[in-house]
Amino acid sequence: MRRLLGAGGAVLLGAAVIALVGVGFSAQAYSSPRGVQKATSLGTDMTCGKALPHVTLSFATYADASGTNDVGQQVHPGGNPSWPSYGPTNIFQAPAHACVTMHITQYDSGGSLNNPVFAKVQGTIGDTESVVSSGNSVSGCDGTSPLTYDGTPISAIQPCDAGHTFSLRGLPGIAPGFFVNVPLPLAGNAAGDNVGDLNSDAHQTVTFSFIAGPKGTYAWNCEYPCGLSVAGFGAVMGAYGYMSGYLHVV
């Protein structure tokens, strides 16, 4: 009987430890260097093909996390200054079933994706994105220079012209089958260059729209191998808040 009680106590202790670890990971996962960026309402319109509440979110990808962004904020407070980073935050919020238009300013350099499937636009309205180039000289992987886009909707980029991706999916149990993938073309700034300035640094402005899923938490990440180690997915790729985050649909 004593052995049974001892075993039961061990099980309960183990469960308590697991619960505490789970709480710790949850707290870590939902922390952000600069809080939650809520989508801005644009009213109701037909952007997504039918009359829906329309909201917008704007953010950027930077070649490194040092210095300040276009509005004078540190890109990733307390972070590794040599790592690329999304900013001004990595956590966003949008209404359920709304038409969400995102504008991403991509400053970073790039190269080849490990999996060319992430060079294709998926889950957006029309499965397309539009890209407008800054006009600065940027070389594409086929030797063309500059690599420019004029805002015409496209359904894919060359897999070797990727800077980052914005790849969004629901957490387990949230909107099975929901998936948005948007490749962000390289812009030519090598890591360690300026953080990113609209007036001086090469950039690609990527715009796309999608219909948000039901309420819940959705995770996004970059599928371009920005890091070190095996397949380029170590270091920054495994550090929360740089190349990954959440979209809260409320």
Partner chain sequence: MSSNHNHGIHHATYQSIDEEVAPGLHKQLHRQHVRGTLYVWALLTVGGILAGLYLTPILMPHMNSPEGRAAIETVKVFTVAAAPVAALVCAVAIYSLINSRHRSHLDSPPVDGPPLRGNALASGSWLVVSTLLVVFLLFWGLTEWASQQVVHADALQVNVTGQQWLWTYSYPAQTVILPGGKTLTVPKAVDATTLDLPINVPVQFNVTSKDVTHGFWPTQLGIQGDANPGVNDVLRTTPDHLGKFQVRCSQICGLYHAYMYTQASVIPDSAFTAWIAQGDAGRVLTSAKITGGVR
Given for the second form:
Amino acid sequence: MRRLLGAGGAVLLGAAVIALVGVGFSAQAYSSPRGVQKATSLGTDMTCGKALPHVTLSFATYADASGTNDVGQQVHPGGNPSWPSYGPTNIFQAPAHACVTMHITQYDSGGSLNNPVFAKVQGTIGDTESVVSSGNSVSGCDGTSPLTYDGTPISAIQPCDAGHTFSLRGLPGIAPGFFVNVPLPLAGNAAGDNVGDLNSDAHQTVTFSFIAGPKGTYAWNCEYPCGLSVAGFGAVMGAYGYMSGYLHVV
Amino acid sequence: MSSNHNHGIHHATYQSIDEEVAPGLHKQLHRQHVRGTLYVWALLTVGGILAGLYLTPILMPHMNSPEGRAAIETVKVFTVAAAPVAALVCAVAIYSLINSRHRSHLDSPPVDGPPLRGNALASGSWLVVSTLLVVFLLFWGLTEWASQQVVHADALQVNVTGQQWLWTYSYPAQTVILPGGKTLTVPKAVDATTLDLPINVPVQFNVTSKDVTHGFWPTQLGIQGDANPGVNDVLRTTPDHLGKFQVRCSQICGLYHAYMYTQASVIPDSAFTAWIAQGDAGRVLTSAKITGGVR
Amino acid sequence: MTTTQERRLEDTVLGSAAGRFYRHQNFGTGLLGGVGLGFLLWLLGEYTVNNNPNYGTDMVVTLTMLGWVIGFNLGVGTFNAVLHWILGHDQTKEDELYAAGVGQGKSRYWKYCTDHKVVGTQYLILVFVLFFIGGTLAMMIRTQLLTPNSSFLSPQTYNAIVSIHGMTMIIATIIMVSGPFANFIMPIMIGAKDMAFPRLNAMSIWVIVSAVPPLMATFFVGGVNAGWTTYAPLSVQDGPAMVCFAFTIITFVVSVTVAGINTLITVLTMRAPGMTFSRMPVFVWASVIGGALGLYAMPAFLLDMTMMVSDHATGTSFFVSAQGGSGWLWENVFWIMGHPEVYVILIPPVGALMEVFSTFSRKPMFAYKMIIGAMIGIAGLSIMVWAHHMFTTGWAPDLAGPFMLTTELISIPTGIIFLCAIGTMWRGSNWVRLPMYFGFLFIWNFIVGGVTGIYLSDVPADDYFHGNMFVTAHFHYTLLGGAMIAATAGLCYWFPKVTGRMLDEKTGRAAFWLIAIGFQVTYLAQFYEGFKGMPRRVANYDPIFAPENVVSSIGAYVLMAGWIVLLYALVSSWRSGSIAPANPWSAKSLEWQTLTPVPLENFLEDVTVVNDAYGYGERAELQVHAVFGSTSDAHHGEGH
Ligand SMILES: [Cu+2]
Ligand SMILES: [Cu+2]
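Can you swap the form predicted alone for the form predicted together with its partner chain?
First the chain shown before, then all remaining chains and molecules of the complex.
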């Protein structure tokens, strides 16, 4: 071993260290540092059409990843201020085959989807979602002013009224046909202040339920082009953890 | 013994083995070499041909279209065609290794071999055989390829859209006249996130992308084409076996490239008609329900 | 060893202008210069262009990378002579000798040094470093793929690693033979005193060294998402890491171009008397053909990457179809570089391996002229096959037939290489030393790589295999199992000449078996993944592929262990192996006829070549490759 301690060895170790530091940095910076949100149990009920254990998850989308919401949670620690982000985490956990109800609060503005298919609600119970608006003063693209929803189940939004989407895909070999797509309509008010205060900031709260698949790590992402560059899928959309994450089904 | 231990820097002189060995013995040795190599060659060739014929179908999945089976056939035929040549190279290498072992003393070089600087017959026949093989490969490939270029008068149109990171399919409203005179009708355009195809109906995929380049690869149909933004890439096939498989993205397309796949099924045309009749309402998960009993 | 006369020379060289700045330049001042100028230009960027919402970051990164590359090379002394000339000074004799490393001991390996043997050694170390980085990244890829739904790495990190593993290995394999051996060995082989352009030679290594940090920097600015092929428009959509990546390539191409010209001119003009083209060792031919092919191929890469930087930093749209550009443009120019580049990688190691086969079979090169013709044929055909990478892209479907033809035609000259290899072994007195072990491994690997290549050349089969793990396994069989194993044979062969020490064969053989077996396990499993339909470059996969991925990962760990054992053998032998005689293999080519360590300017006497270097088993007069010192047409120099 003594022989290894030569200049050559030193250079090589240096190279390995450089590579590992780079990889280590990127592994740290591009994974989610924010922990896992476990679903809250609501007992067993008929929400999903049959008697199933019912759990719920609540999270939100924010316009500023570096911000802090009204309950003091950081949206995305170390996040880029000019990027939107899901928060306070992007990794969720729910039991297998349970009925999962999600409440997503959309604080961000929006526009048109690249593909109108994602304006349709898919894979949820009844293929619907329900949206409740609060403080929104922005008009819809068809002239509805302001764009508000009253909580009636809807099966689609206007493709040009999208803020983000929550699109959860299946797992090959485990849940190949599984697919949930939920469009989140845009929100905004004159103040343009979207840091995430439930009391004062404009938001749309989207609620939907679906039956979780078998055990596995399911990936979700946003299909609204909220990034820069080609097709709006550069920058934040290519950076893991802002508009993308996992649902661990256990 | 000739001296091979002259490590003189400037004037290495070696004596040829040929000067020592009587010409008759030399010939006999040569024949021995040829025979030994031929045995190894024959063994390896047979092994290679058997592997090509019987291993290929085991290694590759069951295919649902003629194009897919053409890929399997090509691997089979090319393996069989290449086996004798590959076996010859291996045979000479292996034989030279076995035959030379006992003469190898690690510290000093063995006596020089015969100074063979070429052999017109060997080189010539090698060239002729490898050229013929290439001509055969090309002929095989072009024939197969040409047979896949047949355009059916009428085909089920399926528009395939790749985008980061999902495939979507749309079946425009259409009536397809099938080869037997039957018709298949899509009364109203349907969007779907799974791919369902009726059996024995020619299909035309019109593949494009919303953003970057993706690779549309319905694996067990044996066809593949990139989804390029702003381009319509046309792919044709006729699925002729029932079954399920996956469409996978074969061109790295960013963050979730690995997740870009869809479940695909080849289903009886009655099931297809029933499914398509539901219009958009039937688009989600329904394919799984309908094809549950297939295969 | 050092004579009084030499010591006096050293004194004048080291003494004159001793205090001048350029006498203190080395790798360290290079780092300082690069970081310094990089930082300055970063500041400039931050305060001028950074406010552009679309291109600001990319413009700043462009400036920073430009600063790094120029600063590093200024700092290390790459442009010293040029700057002197611009300022109206000429280089003195002492300056030249100083630059050649006279009297600087081991420290000259850390400097801009014009001695081709020093440059060759620097390349060798750089190649080790790059393979070590690339190998480490490969291990992370295989670890991620151990399980189907692994969260060992995030998909972003995984893509970044896949891209940089690819490019690091491509750079390393391009220079693994043309760097160390075409620099160290090739000039000695033709009886030259140095390369034709020693300054360009020294420049080529330091420029390439400056290309490495930008590649590693990609990890810190988001990572490259697009694989080493960086297909547009995905690579345009990518973040500023793509700018760093492009700078690596641009810088690398400058180096490869300069080195290629140098190799070419050296062989054309610096051969010893009597070294006719038909007496040139196959390795020299291979270096020339590889270098010339590089001169054709690599500028296309520079062009592609320059357009890429422009798309990123200035908002041009060469590759964005929504704004009139085309991803196919990128793909075409990329593969116009990319396919010849495969042979830029392959031809020099194959040439080296042919030397090994001849020396250890104790036989002349079989069908010498055919193998030269075959290498030229491969080079010529390789510039006409690029679109076989694009069979499934939808581009020019009518050209599928012609490109199938040219691609399959390449198997004819490739077959000739096999013919020459086995012809050279045929009835030879096989001396099974370590280089020969790797030679046999090459033959097996390259057969597998070649045969699987013909499946891919066939359009109907390619429609299944394209973009899947079969392709990954295929090109690892040709580039790692073929080229890199051949280069390893060359390394073990020339190790005594380069380092002056014998390589520890016992450890070397242990490494060989780990490498040979680990390699087969890794990539045969990947062929199976491809047969079954697993796509390439995926961070996760269907659990149906799980068993073969576990096997492949285990094979990869064994393979890496093998390389580390080999590295240990190399490093420990280099430090304390037994002293190598000048000609341990009793080989005939010129590098073995001079002293070890090789003196400055390579030969103590004049060289006259009288036969080719392959006179094994021939009549006595044909066995002599070259005569030294006084000959009828050489001047009467000092005897020995
Ligand atoms: Cu979004
Ligand atoms: Cu894709």
